[in-house]
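Encoded as structure tokens, the following chain is the form predicted alone, with no partner shown.
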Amino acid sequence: MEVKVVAEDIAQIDADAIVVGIFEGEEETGGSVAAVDSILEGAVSALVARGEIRGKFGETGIVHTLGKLPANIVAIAGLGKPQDFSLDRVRGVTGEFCRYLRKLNCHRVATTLHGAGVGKITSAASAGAITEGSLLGLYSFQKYKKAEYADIEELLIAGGKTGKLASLEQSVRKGRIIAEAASLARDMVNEPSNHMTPGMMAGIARDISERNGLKCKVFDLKEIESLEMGALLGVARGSNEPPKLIKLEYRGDEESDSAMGFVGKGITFDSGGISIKPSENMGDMKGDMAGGAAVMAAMEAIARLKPRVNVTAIIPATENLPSGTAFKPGDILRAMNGKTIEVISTDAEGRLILADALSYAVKEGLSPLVDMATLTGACCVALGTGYSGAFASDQGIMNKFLQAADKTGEDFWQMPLPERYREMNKSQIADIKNTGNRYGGAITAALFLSEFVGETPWIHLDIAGTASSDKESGYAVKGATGVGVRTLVELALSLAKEK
């Protein structure tokens, strides 16, 4: 779909249908709304005072114009209650009503510029959201089967000054990059795991780093093997796909030899192992590669918006599945930094995958480090689907995410890393073992990780509730969210801002 900025009134638009926003509680009409209203004989008004348009947030209601207008349809979005809106509303809004007015069959959309003026909520903020909203709520995977509605192929975002179109312009092509990459990661995770394997993810990687200039190395088994990664390749010993690791550098700061790191689990499919899953919705598994689809979405919106910062990401791709050589529980994996790992569970594999990755970015001297995985069924009980975990060892750089994470509308929720827990992972004997018990499993989880980070600043990120979603609402759609990517591009553009 093409996103335009244009100088017009709203109400001059030739459009199948143009979008006009009211707030939960309001009596009187004003602004566009109000424009639209006295041409159309007072009809949205009179809607509103019988109840049938209320403006409540995602409710879209509609107006036939009968040639009054050039546009066939006026549609009122519900913004909500004045004092909840936020950039985050304007996206949830924009995803609501473009789904709804595909649904009708229209193709070229015009919408006003919601929540402008609200808040400190400005105009160039506004297109962005839009632009970000309209994308990803109108994204669908449609790769094996034939899309149920014709897509809006134009959005029109009206009220743009002319001297201030650039601006509007400027913020629709950030947005557009960002959904763009979120997009990618979903496509990514919607994949079935039969073309989603690990050599497939590092083809992707390749075609990433070809797109935008980035460095790509990819580690087959026997350069995983001469880098000692015992906890990677013990995981995929049970499958007759080799284990890849994938690392994509992205230097924007010629002038630093420092550089961040991402982590992305990168379980293209997991059967749980010799410790294997229930039968029932396990095919839900090929999205166990989340973290690394969100890794890898990310370097490219990053690539392409060209912030003054370096980033290197790391994924170690690998499935996990039973077999005669597959790992087992009571075996003893070796890391690459040399700590021994008893395996309780072989389902506790993305940490294992993990540890090996993260020692490799250690060695590789990136910090501050963030991680991102769909780790462990403990971090949806903790927190439902709504909110992702996030674990550090240093609140200063966890500040400066949550902070992103507040642009960008993805909700995480900061957990305890309390070193009293560490003894849960206690191994009688090795090193550590790949579980603790039953409760705080989120927490046992991340302080493993913790072993092979060392002193290095860093996030751990757990996505297992988030990543993918069973219901449409505002700018999320059934099946992968691309959760994480947008936030992971916030952060490196406010890093460098700091610059």
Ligand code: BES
Second form
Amino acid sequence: MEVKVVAEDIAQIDADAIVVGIFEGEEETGGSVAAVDSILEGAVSALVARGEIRGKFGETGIVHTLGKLPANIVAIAGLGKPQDFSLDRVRGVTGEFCRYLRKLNCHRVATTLHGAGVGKITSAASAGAITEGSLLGLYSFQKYKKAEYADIEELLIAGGKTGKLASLEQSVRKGRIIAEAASLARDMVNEPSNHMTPGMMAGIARDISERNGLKCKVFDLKEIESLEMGALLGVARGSNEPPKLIKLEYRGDEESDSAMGFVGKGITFDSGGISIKPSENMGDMKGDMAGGAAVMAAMEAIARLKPRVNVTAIIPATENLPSGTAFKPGDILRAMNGKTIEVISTDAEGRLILADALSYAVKEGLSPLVDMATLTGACCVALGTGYSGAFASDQGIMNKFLQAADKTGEDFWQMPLPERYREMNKSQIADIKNTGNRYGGAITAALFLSEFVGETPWIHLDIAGTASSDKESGYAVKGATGVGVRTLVELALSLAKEK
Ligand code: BES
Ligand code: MN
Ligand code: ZN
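Okay, that's the form predicted alone, but what's the structure of the form predicted in complex with the ligand?
Zooming out: every chain and molecule, the one shown earlier first.
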């Protein structure tokens, strides 16, 4: 779908549908709504007065114009209560009305700049949010099944004659880059594990690097052995698919030789291994590489946006399967940093592969470090599916991350990293064991990872509950959400030097 900024007045645009927004509880309609309403001789205000259109967040009402306007349909998008309004609601409302109009077979849609001027929302920010909300809300994974509805081909944003068109266009461009990256992550996570193998992840990393001039290095089994990544190798032993350690480098600041590091869990299928999972919903574990996908996709957006900062991404990728060669509970593995790990459960494999990837990132001098992983069911139990867990060894970088998340509308909730819980990971016979006790599982997993980052400022993001969605809502659709991509990109932009 194309997203374009136009200077025309919304009422004059020739489209299948034009979209105006109303707030819940708003009695007087103003601006574009009033203009359209008067041409339609009060049809919109009558529906509002009757309570047929209530402005509830995400609800879309329609009026047929019957030749009174160039457009066939006026869609009235519910913006919700004014006091609850936010930039993220612009994304959500846009996702909802776009899907609604796609079902009505609309191919060319025009919209006003929802929320521009409300609170601190600028028209440029609104244009960016509309772009993200539409592209993400209309996303569907079509590789194995034809889409149910035809695409909306064009979304026109009525920018008015404000002289701000150039800044709106800049926002649309950035919104598109970010939404395309989140969509790439969704595609990777939705792809089943018989296709999305560690080798295929590496192939996609090479494609990203070729498209955008990034440096890419894929370490194969032999090289992973030379790096002495015993924890990653332990997990990989059960599978016939060879593991990969993927490295992507973006250099936006030639004056500096330091770089920040993004590390993402790339388990392309998590059966649990010998500590095998119950069969119900095991197929969802094709998405256990969502952290790795988010990191790779974020690198593509960063490469396209070109902030003045250096970022290196590391993705350890492997399957976790049971077999005659699989690693077993009771085994002891030696991670790249020399620490020995007693395996209590082969299903706590994410922290094992991240142990080596983080050790490697530290050795490369990457700082600060941000890792993202579908790490623990315990994190979903703690926070539900609406918040990702965030853990930090350094509050400064955490605050910057949370500020970035506030801009993107991705909900992260900071969790504690208490020293006194560290003893739960103590092993009798090795430096550490790979599970804690019954309680606080997301925290003990984070504390486990902290053993491999040394003094480097680090944050860990547990996206086990948020990486996929079982319902369509706002700009989320069923299946992979692409969570984390947009906030990683925003973090990199916020840490960049001014050009
Ligand atoms: N990949 C899972 C975590 C997960 C659970 C992700 C649900 C998405 C949805 C992880 O590898 C895992 O199996 N964790 C175990 C850890 C336990 C054995 C300590 C868990 O959460 O049960
Ligand atoms: Mn597991
Ligand atoms: Zn896992």
